[in-house]
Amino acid sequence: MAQSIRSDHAPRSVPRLSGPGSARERLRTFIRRHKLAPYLLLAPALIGIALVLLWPLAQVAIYSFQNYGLAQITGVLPTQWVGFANFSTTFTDPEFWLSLRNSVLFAVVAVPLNLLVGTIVGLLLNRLGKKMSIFVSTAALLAWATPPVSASVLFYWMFNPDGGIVDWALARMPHWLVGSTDWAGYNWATNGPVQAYTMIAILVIWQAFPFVAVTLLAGLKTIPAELTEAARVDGAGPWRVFRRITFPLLKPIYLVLLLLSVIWDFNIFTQSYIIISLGNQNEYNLSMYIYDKAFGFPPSYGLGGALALIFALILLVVTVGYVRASIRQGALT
C-alpha cells in the first residue's frame, strides 16, 4: 500500500510541447528578446517602397551602363555593355551643363523669392482674425492645390503674344516704366532663357507659397503671445521681432521647407515642358535635358538611365547637407 502510494505521489516527468504552438511562442520570444517588432510593422510599407521605387532604380542604374535603346527592345539588336560611356559623353556634352546653370540659377532665384513671399502671406494670416485666416488660407491653397498642367496651360495663355493678357498690358503701361520693348506680340518662350524662366518663376512662385505660408501659419500658432508682447513692450519693432524671436523658433521649419522647395524647384518638368517648345536647348533645364535624351529621336534609354543617376546624386547631396545642417541647427538629434 505504501509502496502504491509513493509510486502514486513520485514526480513524473514533463514531456516536451512540440508542435505549432510552441513554434510561435519561439518565435514572439526571438521577436521580444531582438526587438524586432517595429521592424516588422514597416516591413509591408518597406517592400512596397522597394517594388515601387528600388527595384526602377536598380533598372536605370543596369540600363546606364548599358545602350540600350529601341533597338534592344525590339531584339533587332543585342544589350551592349558600354561600361561607363554614357557618363563620359554627359560630362563632354555642353547642353548637359546649361542645361544644370539653367537648373541652379533658377533654383537659386526662386526659392528664397518662394520663401520670401510665403513668410509676408503667412506673418498676414497669423493677424487675421480666424475666419479670415481660414478664407484667405484656403483661398491660397487652391492655387497649391491646382494640378501643374491646367495652371501651366493658363499661364501660357496670359503670356501669350497673340492676345496674352501680360502683353496687352504692358503695352499700355508706359515706357518709363516697363522700358521700351515692344511688347504687343512678345513671346516670352523663345526670347531666351531669361524671359522663359521669368514666366516660370511666377508660374512655380504662385502655386508654391500657399504651402510654405500654411506652414509657417501653424508654426506661428506654436509661438507663446506673451514673447512677442514682452518684446514690444521694450521697444522692439517688427523686423527685431521677426529677426530674434520668430525666426529663430520656426528655424526648423524653415530648413524643412527650404529642402523641399529646393528639391521641387530643381527638378520642375511639368511647367518647362509646356512653356518651352522642344528643340530649344539653351532654354533647357536638366529635366528637360534628361527627357530630350532619354525619349527623343531615336531615343537612349541608357544614356537617360546616366543621366537620371546623375541628377539622383545632385538631389542626395543637397539631402545630405540639409540633414547635416539640421543636425548642427539642433533641428534633429
Given for the second form:
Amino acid sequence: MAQSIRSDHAPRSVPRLSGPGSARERLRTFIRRHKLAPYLLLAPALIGIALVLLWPLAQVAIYSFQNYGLAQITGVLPTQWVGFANFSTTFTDPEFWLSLRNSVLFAVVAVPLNLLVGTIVGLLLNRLGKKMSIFVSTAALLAWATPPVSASVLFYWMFNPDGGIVDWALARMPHWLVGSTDWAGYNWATNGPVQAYTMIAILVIWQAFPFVAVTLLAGLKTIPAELTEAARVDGAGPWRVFRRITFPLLKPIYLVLLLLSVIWDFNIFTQSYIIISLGNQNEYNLSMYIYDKAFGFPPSYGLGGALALIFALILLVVTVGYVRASIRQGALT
Amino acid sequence: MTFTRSAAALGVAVALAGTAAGIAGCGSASPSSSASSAPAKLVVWRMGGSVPSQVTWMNGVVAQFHKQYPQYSKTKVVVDWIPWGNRTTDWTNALTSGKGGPDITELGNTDTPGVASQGALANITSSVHSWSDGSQIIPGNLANDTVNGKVYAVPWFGGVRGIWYNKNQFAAAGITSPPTTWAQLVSDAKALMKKFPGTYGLGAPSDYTNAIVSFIWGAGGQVAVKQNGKWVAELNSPQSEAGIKFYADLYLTDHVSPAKYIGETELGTVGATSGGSNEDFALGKLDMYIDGPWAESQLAAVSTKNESQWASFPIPSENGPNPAPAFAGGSDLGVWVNSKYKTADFDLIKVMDSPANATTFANSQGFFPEFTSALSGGAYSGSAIMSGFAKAAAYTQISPLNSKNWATADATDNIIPDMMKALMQGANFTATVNKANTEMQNVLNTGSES
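Return the form predicted together with its partner chain of this protein as a structure block, the form predicted on its own having already been given.
Below is the whole assembly, all chains and molecules, this chain first.
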C-alpha cells in the first residue's frame, strides 16, 4: 500500500479565545504534556464498554460465589456467600460433562466441515465468470443472511417426523440405500445427540460457509496470478497449487476463520434451543445446559454465573492459543 | 495484517460479552405496599390459550364481581393468557423486574408449593379462613397449597388423566369393555393395530411424567416417600420398576407406540402446544391416547371427524380391577406478592371460585370442581367422555409431585423423562433407573424441606 496519507495537518494557528494564562490554556498544555489526548478520545467508548460489558461481567463473577436466585431477589431467603459451591456442583454434575462433550464434538466436526465447504465454494467463486460469480455469491449470502431463528424453524419442519420433507423422501428411497429404519416417523430432534447434531451441523454449515467463502475470495483476489501460473508451468496440479501456494498465502485468513468458527460453533444456542428444545437433556450443549440451570425454574443465577465464567474461560483458552500461534508466525504485525 | 488482529479481538469480545451478559441483568424487586381500596384495574394471568367459552364465563364473573362489590364497580379486569410452557419464565421475569406482574395468577397445582417458597405469592391464610365457601373445598387439595402452615393459593379446578379411545374402533376390533389390567391393555392395543393397519395402539411419549407416575402407582410403587422428614426415592423398588418397565415396553417390546414419541410430550415437541400423540389420536392414526378430559378442545381443533365416538376409561392398574391411581392435576388461584390490591384480589378470587362459578367453569372445560358437594351424586356418569375420568377421579394421588423441589426434579432436571427416554433408547434398565433414583432423592431433599 502506498504510504501517502499525510495530509491531515491541523491548522497551526487556532484563533485564541482567551489569554495564554487562562484555565483553558493550562488544561490544554497539561493534556499535551502528558500525552492524554488519545485516552480522552477513547474514554467515551471505554465508559460504554465498562457499563454494558465489564460491570455485568463483574456482577456475574460476584453471583458465581453466591447462592443468588429468585428467592434471594424476592427476599424470602438471604443472599449468602457460598465459596466455590457453585463450581463444585457443576464439576460433579454428569450432565455438565455430557453437555461439554456434545459442544466439543460438535465444534470438532462442524468447524473443519465449514472451512472445507467454504474453501471449495471460495475457489469456485474465484474461477467463475462475473455473472455466475454474482449469482452464486448472492445465493450463498442469502443463506448467510437468513435469521438463525427462521432457518432453525425451517429445518425443524424439514426434519419433522409428521410429514417433514426429509423423512418423507427417505421413506420413499429403497432400503438398500438408506437402511430399513422407519424413516416416515423418524424423530431427528429427539432420537439422540448424533441425529440432532447432524441436523444442526447441516443447518449451521449452510448458514456459515458463505462467510468463509466470501472472506477467502477476498484473499484469493490478492494472490498474484503469476504465482499460480508459474507453478502450473512447472507442472503442479490443482491440489499442489492449493497446498503450496494458495493455502500458505491465505494462512492468516484461515486462522481468523478458524478462531471465529470455533467460537461460533461452540456457542450455538438459537439452533439447538429451537430444534432440540429444553427437556431432551442428553442432547444439551453447553449453552443449553447453562440456560437451563440459570433460567429454569427456580432460576439459579449463582450457578448460571459460575457456568458462564467456566464457559468464558474455555473460549479464552482457544483465543490465547490462537494469539500465540499468530505471533509466532508474524501475522500480528 | 491488522485486519487479522481487529477481527479476532472483535470476535472474542462479542463471544465473551454474549456469554456474560446473558446471566446478568436482574434487578431487584421492591417490596410492595398493599391495602389501597379501589383499583383501576386488576390483571389476571390465565394459563393456556384463550377459548371463547372461557371468555364468556369470565365476562359473567366480572359482572357478578361488580355487582357483589359495588366499591369495585369501576375496576377493569384484564385477563392475560400465558401459554403453559412460558409460565415459569413469565413469573420469574415479573419477580426479578418487580414490574409487569399480575394481581392474580392461575397456577398448576404442582407449581404452587415451589412458587410459594420462592416468594412469588402473598400469604392469604386469614382471607381463606374467613371465606365462607372455603370450608367446602376438598381438604387434601387445600393442604397442597399450604406451605409451613401458611395458605398461598386456593384450588380452582381439578382433573385426572385417563385413556381416550374410539368406541367404533373398539367395537370393530371386538373389544366389548375397556381393559382393566395391563395385559388386557396391551392385547387390546395389539388387536386395534391389527384391525386398523398403519395405526399405533397406545401412545407412550417419554416426556410425560404425569402419566408415567400412574403406571408406577398402578403396580403399587412410589416415586418417593417421606420418612422422618426426608424424602426417600423408590423408583427402583420392584413395584416401581414394574410400572416403569411396562411403560417403556409399550415401545420396546410391545411395539404399540411409535419411535417418534421418544423425547416428546403428549403434545409433541417439548414446549409445543399441539402435535404429537394428541394430533395423531384426533386424526385416527393413534388408537388410544393418554390425557385428561381438557384435551377435548385441542383434539377437536385438529379434527372433529371422530368426535362423537370419543370416550374414556381410567388407566388400568397392573392386575385390576380398580384403576391405577391417577395424578390429581388441576389449577389454583393465588394472589401475586407484588400486587397493590390484595384485598380486591381475594374478593375477585371469591367470585371466580364460588362453588357455582367454579362448577360451571369446570364442567365447560372438562374439569372437576374442587368442592366436595359438586362431586358427589352422579353428575358425570351420563357423559361418555367424562364418565371414565370421573371413575379415575375417585383414585388419585399427588405426592411427591407437590413437594417444594418437584419443579426442579421434573421441569429443570427432567429426571423421569430422561430416564424413560434413555430406557426406550435401549439403555441398561437397572443402571438407568438407579441413576434416576439417586438423582430424585438428591433433588427432592435439596435445601430445607419442612
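Everything numeric here is computed off the predicted structure, so don't read it as measured data. The term rigid core refers to the maximal set of C-alpha atoms that superpose within 1.5 Å between the two forms. Residue numbers count along the first chain shown, from 1.
For P56, a C-alpha deviation below 2 angstroms is recorded between these two forms after rigid-core alignment. Once both forms are fitted on their core, a CA shift of 2 Å or more is seen for I31 between these two forms.
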